[in-house]
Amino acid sequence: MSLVEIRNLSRRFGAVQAVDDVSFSFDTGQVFGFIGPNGAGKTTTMRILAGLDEPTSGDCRIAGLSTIDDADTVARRIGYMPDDFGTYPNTTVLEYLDFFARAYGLRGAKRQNALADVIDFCQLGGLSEKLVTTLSKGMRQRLGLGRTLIHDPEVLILDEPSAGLDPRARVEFRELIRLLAKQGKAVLISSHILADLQEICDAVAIIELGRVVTTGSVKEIKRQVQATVAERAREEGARAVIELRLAAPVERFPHILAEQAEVGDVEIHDTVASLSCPADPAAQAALLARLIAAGLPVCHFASRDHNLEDLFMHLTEGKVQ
């Protein structure tokens, strides 16, 4: 049994089926990505898991405990960081964190140790006396993460934590997420910045129109998509973009590429060429064999690898509710 289990979860708002029979699970030490367009049901699912909303049907379980039937017990094991969290005027960083530490019932030395640990982990040490309203976006996100961690939860639910951050802040935030997973936290994270999720996630679920389209590791989903693409290529005569690398400048062998009738859109950059050819793997293998037989010193021949953004675009249709 995984630490976190979402079982046949559904949530209806009037005529809108926001979440429709969603199921997935993740475990201690894992970062699980939750991907989908706006309105797909991500935030509703995360709010139900965090105990802030009730499902129409289905359940969420943390270590076997229901977020509905055992809500008070489960709440202590969860840290939820919404995509937009409130800040308070005339409140310093230390006062803000201390308020939430007290709200979770931390007292005396335990509270002081928790504050010190969170400030150190989120690198807020030099900002303790600064007003929250004066912080940069990146520092506010660190503060939000600190608030989420203050009671040392086992499960972290992070809704769009990298939204609006500059590239350096995003990289630094990713490092914090990796460290939390190494410390044994189970992390559920949603983001529209798919490159970030590809860097840190052990597995992902892609959701559209309230339903999970697919779930698994990025490698597993990539294999599924590539198999589907290859099958369609054989059936439809689709074309692919190939990166060709040689042991010598491509310009020395222009006639070899020109003689291949199925090759088009050739772009040459020293020892690397980009070209289009049939997407059918068998046709590509035959082309490669002819190129080598003609004397082309090939050291790399491959279609561009699918990243998480490619997979998302392939598996979803952009529909909203």
Contents of the next structure:
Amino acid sequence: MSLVEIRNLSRRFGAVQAVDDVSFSFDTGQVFGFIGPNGAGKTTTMRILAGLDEPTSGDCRIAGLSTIDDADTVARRIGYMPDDFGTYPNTTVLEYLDFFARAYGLRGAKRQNALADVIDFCQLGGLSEKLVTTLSKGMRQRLGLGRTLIHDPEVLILDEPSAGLDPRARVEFRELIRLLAKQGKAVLISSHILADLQEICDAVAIIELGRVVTTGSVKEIKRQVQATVAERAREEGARAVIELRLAAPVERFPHILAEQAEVGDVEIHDTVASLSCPADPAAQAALLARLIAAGLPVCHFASRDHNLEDLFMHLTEGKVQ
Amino acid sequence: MAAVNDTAAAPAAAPAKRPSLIERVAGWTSERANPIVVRYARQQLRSRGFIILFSTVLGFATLFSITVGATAGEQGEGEAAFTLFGLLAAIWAFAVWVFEPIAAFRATANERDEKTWDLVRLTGLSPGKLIRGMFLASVLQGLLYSAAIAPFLVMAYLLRGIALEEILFVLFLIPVAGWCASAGAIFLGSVSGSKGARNALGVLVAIVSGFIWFSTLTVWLNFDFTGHFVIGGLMEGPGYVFLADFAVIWIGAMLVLGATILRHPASNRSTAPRVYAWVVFLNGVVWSLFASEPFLSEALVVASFFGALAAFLLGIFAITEDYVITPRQYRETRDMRWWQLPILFAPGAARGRLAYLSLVAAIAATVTVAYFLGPNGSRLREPMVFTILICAHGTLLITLCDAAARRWFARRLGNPVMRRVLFISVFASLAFIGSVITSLAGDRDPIAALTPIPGMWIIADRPGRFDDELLFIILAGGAAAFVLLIQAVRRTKVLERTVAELDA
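Write the structure block of the form predicted in complex with the partner chain for the protein whose form predicted on its own appears above.
After this comes the whole thing, all chains and molecules, with the earlier chain placed first.
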């Protein structure tokens, strides 16, 4: 049994089915990515898991305890960081964390230790006397993570934690999440920046229109998609995107690519060209032979590898409710 | 661990001084203090609004003292004392009647407005603790203003001409009224999750509290005359007791309702208001028992009257609940002990009916006892008739509106909120129609006597003239109560069967 299990979860708001029979699970030390377009039902699912909302049907379990039936017990084991959280005016970073530590019932030395640990982990040391309203987005997110960790929960639910962060802050945040997973936390994270998730997730679920389209490790999903792509390639007229790299700038040989009847949608960036051609492997081999014979200095000729963004685009249709 | 080793290696230091009792008590209190109080106090002490107002209160108090002190010789010390006292009371009242409620409202509303509410809920901090924390923080802040103004009030007393009782009364009245205002503001701050509604309520709080302060300015600025009059009137007899009791009831009601609204919509939001309605009634009965013999029946009728008002409000909310309960409510009901009287105080419209009927029955019994204890043809008739009519009209109208909302208009009014809206609309419309009939046909019209509010006045004010109408309303109310009882018994059985299935 996994630490976190979501079983046949559904949530309806009037006529809108926000979450429809969603099931997935993940375990201690894992980072689980939750991917979907806006309005797909990610936040609703996360709020139900955090105990902030009740499902129409289905259940969420953490260590075997239902977040609906045993909401109060489970709440202590969960740290939830919403995509947009409020702060209090005229409150310093230390006071903000101290308030939540007190609210979680931490007292005396236990509270002082928790504060010191969190400030150290989230690198908030130099900011502890700063007013929270004056913090930058990156610092605010670190503060939010600190608040989420103050009671040392087993499960972290992070809703779009890196949205709006600059690249450096995103990398730092990613590192923190990796560290947390290494410490044995189970992390559920949603993000629109799919490259971030690809780097840190052990598994992902892709959700659209409230339904899980697919779930599994990024590798597994890649394999599934590639199998589908290969199957489609065998169909007559199917096309694929090829990445072509030359020893010289591609613009020197425009006529060679233009002469190939089966090549289309050419995009050139210096020595790299992306082009569309028949998906049939035999046709691709013939094309490569012709390009070399025509004097093109080819270094690399391959179907483009699917990253998480491709998989997401491939599996979803971009529909919202 | 490194820190521990370093300490061990350091040269022998002087033995640590044992903290004093005061330090230990302060440390213990600080650790166990409501987190909301700690945070809010820190926030407010740093806020520009508080610093400016506190300085202004001190500045004006000093200025008034110097000016009045300098002119004391010309106008006489007694008059100077009243002038200074009135001015100080006015500025103090502004701080605790206007500024404090607005600050308390904003703090409560911001708790939800700034998306921090979910985070606070996750900590397990109960809404009750949150609301109490807000209130206590507001009280603390009010005490700071009181501390600032107190030396100047002593100075006013030392000028002579003003009685110590009057100073004590104002020292009691201003903060207590301020606490009542803050409690009301905190309740309003918790009422709505919508930003627009909160903004509108904020304006309302500012206008009402400003208006109350402004309208009492005459009292403070003419303290030598009105002060004697108002204070004399209140201090003769149990004025303090009534005020304190009313304040406690009001503050309690606001805090209980505020906390109830902030609870999770799927959780048990019924028990606290139901218990509180009973507390309002029983509180009055207990006070009555302390009344001396000739006033016992009168006090019991007054207690019943306030109990009837509480029962009326309880009825609106309890009877219009849904019959089915949520899983969370089921769980909370299951965890209730027998002495918590789940049959009355557990959620659901079936038990809501029993809670309402039981309170009305207790009120009816108390009124009957008061009737037989009281002197014949006594002055008790008017409040007694009011009490009976509140219960009868309430029972009749709530039963009819609830039945209409559940049967015929279920598609549009199929939730508790809309059922309450229907009831309040019908009640207000009938009261309005009664007022129109009364103004057109005079107060002798029997149809007007059948309407709520104007009808109650007409029947209570004309002993013997509208006895038939009174009897009709009582009988109709009794029949409605019987219907409610049948519904309660049937629905409770269904609910218990469902719960048994869930348990199985």
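We call the rigid core whatever largest set of C-alpha positions still superposes within 1.5 Å between the two forms. Quick caveat, the model's predicted, so the values are computed rather than measured. Residue numbers count along the first chain shown, from 1.
Remark: with the core as the superposition reference, the CA shift of Glu95 between these two forms stays below 2 Å. Superposed on the core, the two forms barely differ at Arg77: its CA moves less than 2 Å between these two forms.
Taking the rigid core as fixed, one finds a CA shift for Leu179 smaller than 2 Å between these two forms.
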